[in-house]
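Consider the single chain below, provided in structure tokens and representing the form predicted alone.
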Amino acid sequence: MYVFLHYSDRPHYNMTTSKNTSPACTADFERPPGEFFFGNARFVNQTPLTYSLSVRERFGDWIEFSAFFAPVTVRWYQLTHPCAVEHVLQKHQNRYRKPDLFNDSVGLMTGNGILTSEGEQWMHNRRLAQPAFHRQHISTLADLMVGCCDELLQKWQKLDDGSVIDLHKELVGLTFNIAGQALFGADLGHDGTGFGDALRDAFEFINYKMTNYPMTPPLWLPLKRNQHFKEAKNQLDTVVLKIIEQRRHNNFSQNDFLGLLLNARDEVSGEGMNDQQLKDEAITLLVAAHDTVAAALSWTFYLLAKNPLEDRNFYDEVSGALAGQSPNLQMMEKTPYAKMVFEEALRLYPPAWGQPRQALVDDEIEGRHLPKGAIISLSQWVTHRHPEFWDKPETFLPERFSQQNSASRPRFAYFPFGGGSRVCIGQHMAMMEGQIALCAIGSRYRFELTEEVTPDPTFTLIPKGGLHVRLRRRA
């Protein structure tokens, strides 16, 4: 569910029932017609991708939705013009925060890490985590990524040409392996702890909470679904805390993310992270690092399978650059088209397909008044298809991301990793991992779709029901 249809009894988050009364306001929001009582809520819940796109096409970039829940009329806003995105995410980001829908749901699994914390706590967490994501450290992970890709390719080598696989499931396994080794120096999928299964179970529960927020029963109720999540969460916490305890006890220094976080000190207070903070950040990074990259790679291979000419251009470049060898960091500079392919896939199918925000104060954007407490939808899915900034927006055209073409677009016409101070901390790692895996796999295999694929926007944008393809070895 992507509609942020809720209100809170916390004083500074109460939704407003008043219409725009700001004297400075010179324009108004468009209001798409809705159903009696439910307003626009049912349309947004049932078909969020198609509905959000269609209302932008019909009513423009400044839209107000509503639904009536006696005695309150709940309103939320869809802003899709790049100038509005820049206003909220960067220029005036201090006026906005992530809403309870996101923080309350995701926080059940990730705790109070950099993904869900706010204010001073978030700034403290970010300062401690930032050194682990410097480009210099990220570049040292290239060989690890290549090695994990080689393991996957060796497994596929045992399959017959034309074998059908769920490519998305295979890529989730790949990125989970990379994330586990980069974070903990361990293959968490085969460590005998059941960590991978517990993570998947917990993630499914978070999807459920996001989809049905705020109508889900409280976690303290002894329901089967709640108990199952608690068991999975306890398993995650136990494994991560045990690894942290071993590292502290043995004073073992390792150049993975956990090692860097253990040694991190706040430049202001001089304090490091306690075990609870380390656990929250580790689980946050593990979730964010594997799920989104797997989704991005899945959509990239899907688009190449549907576009033979672009696939041939991609393969010609990569096969020439690799000359039969595995990828490396230097190879990335020789494969600009592969990078453009990945960026174009992120445009059409952004894993984080929407970003919610809530106004902390009354604000005005392009003469339009946003009341304090307003829930705002910034949709990559819609803005990345804005016809004012993207010619033939539904067409797969990697050349859009040539240096010349990219320079002519507004910065926030494309924001797959968000923006401002809360831009995805792992964006450079994701881009490097995506390009390495794309080249390693795409140089050896191409894929034939066995069925049409539709996107599932429940949380991360993934292929609904998986991505079933036939493996075809390259010549």
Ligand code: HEM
Contents of the next structure:
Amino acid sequence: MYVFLHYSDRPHYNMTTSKNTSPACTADFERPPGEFFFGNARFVNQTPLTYSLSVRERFGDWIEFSAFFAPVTVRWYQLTHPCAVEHVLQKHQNRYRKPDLFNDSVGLMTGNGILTSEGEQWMHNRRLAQPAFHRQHISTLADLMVGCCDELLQKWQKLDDGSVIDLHKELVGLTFNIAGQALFGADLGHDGTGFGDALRDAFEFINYKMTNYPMTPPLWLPLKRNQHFKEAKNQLDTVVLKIIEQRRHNNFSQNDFLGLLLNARDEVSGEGMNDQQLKDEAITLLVAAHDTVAAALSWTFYLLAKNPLEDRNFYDEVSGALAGQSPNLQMMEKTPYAKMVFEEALRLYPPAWGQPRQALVDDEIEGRHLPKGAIISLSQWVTHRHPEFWDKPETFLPERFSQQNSASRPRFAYFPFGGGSRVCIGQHMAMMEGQIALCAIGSRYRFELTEEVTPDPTFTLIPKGGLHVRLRRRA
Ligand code: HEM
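Taking the form predicted alone as the starting point, write out the structure of the form predicted in complex with the ligand.
What follows is the entire complex, opening with the chain shown before.
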């Protein structure tokens, strides 16, 4: 869920220069050399993962990038120290917002939902949605998750041992199924409305918009790609609005997310959501919920495939805890290693691999002046590999997440779900779903990679070209 921070992000604040004017500011940012005309912009856009890591290694945690027109438009920073992450996401979160380059692109699909709204509108949305994410409600989803995993396993049962599958694609199908049922009580992948295809098409368009921001033609131009997106979006809206309308008339009290959102009232204003808001929120949740968890699970199985010792530890624990049964909620306490495996995968391959912010006011951070309007790039990808906080950062070591080993680590050395008041609303659901699916699938199968995979930094960090593996039934 990262966006490439572009030099020409539309500034809508009065920009100041980054000249250090405050007497309290005693330090300055490092400025890695860039190219003539483009500054650092092309490096960041074209190879964001390797470039952001390499500049941190060479220049440290406090970086100012240069870019075409930067001195008169917008300043652009990469901050990778946990104290900077804490400053921006939590301690002084009211001084920052998500930049337009994120809200404008993603908002084409999610409208004014929680993910892309700001200020009062966001607060209203979040207050209404929060009760649906209460641990108590989330724990009622366990059986549904297990059921969806069983369905997938039954499908694989028909395949020969050693068959090659695209595991990432299979897991996207699984998490989409779970999200659709948790949200609408419906299997949107196979409901005959073409909803799943429309969502994938719209998602692809958003990826394209974000990775090329702001160099894409406006949506009103009658281009094939624009047209295709508009049709997909129209289909999504029509299906969701129809479900909402049916719910309003028939089955108001169904206990899925939509049912809870339909009944939700803002404790401050007493207002509920109208159909447009409900539709935006439902699409937001579908988008935010399924791709991220599918990516996290894909990387988890990838890492287990590459690390036989850890895979053996995982299997010993999970086969003992399940004893041939499907997972359930109680089992989660008996599989702490599986949880650590999932957490370590979220460290090495965070689905939300970066978070952009924009400064609403002049600010000071660790003695450095950040001007109003500055674009800030926080990067899970880089901070999760910071050698000051992670021993052997590139190595897969689930034990890092034992209580004892985590105790001395700064809170924001690890932030796969963000932080502050905009922390991921679905993090408990994601952790539960991750652990359940990992145990359900991992207790029955292990996977052999048929080829090496590299991470693709799209909206979420996914395996480039899919994750092709050979299915191997566990003994
Ligand atoms: C492994 C899975 C997941 C990861 C890594 C993840 C990560 C994140 C991150 C980093 C943010 C903060 C974005 C920002 O502030 O810039 C976020 C926000 C959000 N996530 Fe997740 N997420 C996951 C799963 C889910 C699930 C399952 C749901 C819903 C069912 C969900 C719904 C949301 C929503 C609605 C927001 C916006 C919250 C707000 O702005 O108030 N996410 N997520």
